[in-house]
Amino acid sequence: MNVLVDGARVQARPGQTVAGLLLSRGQVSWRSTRRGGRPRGVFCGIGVCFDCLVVVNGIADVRACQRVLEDGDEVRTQRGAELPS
């Protein structure tokens, strides 16, 4: 299964979450905070803390630890808050 991560084509396993894929690539941070731009990644891993937010297929604030990848997904790291325009 192929997905795009920040524009790069990446192989993913069926049933793999976005966080699982990013961690398997050695990436531990994929979001920055609104204030200070501090790095964030997986903290709780069960969808409670909202630290692992990413943009998936243009939709911001998707919890990477909960979102199971689908073939062709486009995942993008998130910088601070991304509000609808």
Second form
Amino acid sequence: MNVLVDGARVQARPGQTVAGLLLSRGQVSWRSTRRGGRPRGVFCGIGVCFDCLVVVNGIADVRACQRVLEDGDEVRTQRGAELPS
Amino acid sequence: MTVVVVGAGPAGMAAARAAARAGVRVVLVDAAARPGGQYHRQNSLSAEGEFGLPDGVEHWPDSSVWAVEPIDGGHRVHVRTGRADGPGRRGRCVDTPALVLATGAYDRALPFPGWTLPGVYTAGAAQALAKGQGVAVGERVLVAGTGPFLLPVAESLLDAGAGVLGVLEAGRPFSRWLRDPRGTLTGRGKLAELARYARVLAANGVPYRTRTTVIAAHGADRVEEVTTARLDPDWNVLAGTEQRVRADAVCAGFGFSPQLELAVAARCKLRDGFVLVDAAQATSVPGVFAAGEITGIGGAQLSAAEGEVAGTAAAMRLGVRPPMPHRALRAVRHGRRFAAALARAHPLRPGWRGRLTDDTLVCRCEEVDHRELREAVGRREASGARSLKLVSRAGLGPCQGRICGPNIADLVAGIDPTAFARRPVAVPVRLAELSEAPAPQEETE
Ligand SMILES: Cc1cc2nc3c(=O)[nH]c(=O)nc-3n(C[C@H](O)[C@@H](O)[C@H](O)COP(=O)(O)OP(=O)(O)OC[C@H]3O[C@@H](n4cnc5c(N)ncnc54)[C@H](O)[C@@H]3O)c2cc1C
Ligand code: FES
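The form predicted in complex with its partner chain is what I want next, because the block you gave corresponds to the form predicted alone; please supply it.
To see the whole picture, the full complex is given below, headed by that same chain.
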């Protein structure tokens, strides 16, 4: 399975979450906060804290720890507040 | 007619099985792709699923319940099915005269300077990533907090290949375990379980320290160093015991908070922060049952026993007469005593508040720091959680106060921690999805 992470082609495994993939590649943050512009990644790991938000296929505010990847998904860093959908 | 069970953890699976055994149709809804919940979290990278469910149970995976609405003779459960937070999820409703809520709990996370740095995780996150995704969150990891849960977390980290620098328990639990008057904590194989963890830690050279915790994490854009310190019985730092340690991850867990929003939306009465249930796991609302850690924190076995009782009672509401689940009822009684003793052995002590600096964030989502929270407390007129939220913005972000709510209730007198669980929408729904709800195109089953 192949996905794009910030434009780079990356191999992913079926069942892998966005967070699982990014962390296994050594990336610990993929979002900046709205107010302070501070980096964030996984905190709770189970979908309750919303720290791990990421853009998937152009849709912002997707929880990376909950989203299971599909072939061809495009994952991109989320900066501050992005337009909701 | 159908029994609907929300949550496929130990409690929900047991409820679904018991109701199916009693001969009624069951819909089991869970946000995850595979049943299991937290305790039985399956490795989602492996091809085979581990848990079979009986024929009478229809499992709806990848399905989030975002609202529960009272209707004539029961409740309407609103579900969205599809990849998490995606726009193309399918909307469905299912009506039921007997709803079982088994939505579980999540880690209580206490703030400390640096706790928002990437590399600081809840203990449960480390566990979920290790078990579910085969990911070790770091090479030099400190596990800190309170409660027996820290031990399986350390074990999973080791299994996943992490280097664990130590397990830091803020309390001094084992003297309390051994002093526990009725021996509830030491009975039933619990000491053997603890001895097993002690062997695993020792075999891997992982020190276990009591009255010690992480008081700060440091780093520019991620955790690079951590300060640990010894604590007095109230969890105040013993001056001069601070140590700076090189580390790339901290996994902190200070017990669990129940996932209450659906129970609150259904207007179930709460007591001491948990859903109040009777001996049949019935809540204060007719036709709504609750099982597992939303009724109290007591571990997977108690959750499963409660689930079996709740599933049986829910089936009875549909008119069947299954045999009484005597063994499960007994297990619930024992389990509750154990849970109460456990809670007494692992109290949160007030000293954690002393570690907050002015600029330590209290609300991670809205980035409200401790100074801003204090100022808001001074400025607000009414004393309730609602006005405090509006004045400070704490609890208004996307997690809707799940993380900060219990802490703010400890920091500010007169705030009810469960006030933060009043969330009209239990899980995020896209704006486009909301505008179509309650849509006629939603299928009602
Ligand atoms: C992250 C984490 C990891 C844990 N790991 C362990 C462990 O390894 N060992 C251990 O002894 N204890 C562990 N625990 C403690 C745990 O709480 C267990 O005691 C046990 O899993 C509780 O069972 P339960 O059935 O009450 O809830 P859970 O197992 O928490 O199951 C609740 C289920 O409800 C689902 N759910 C919640 N809300 C909704 C909704 N709105 N719509 C759809 N589905 C919903 C969730 O997806 C989840 O699958 C862990 C806790 C956490 C938070
Ligand atoms: S890490 Fe908390 S929601 Fe994903």
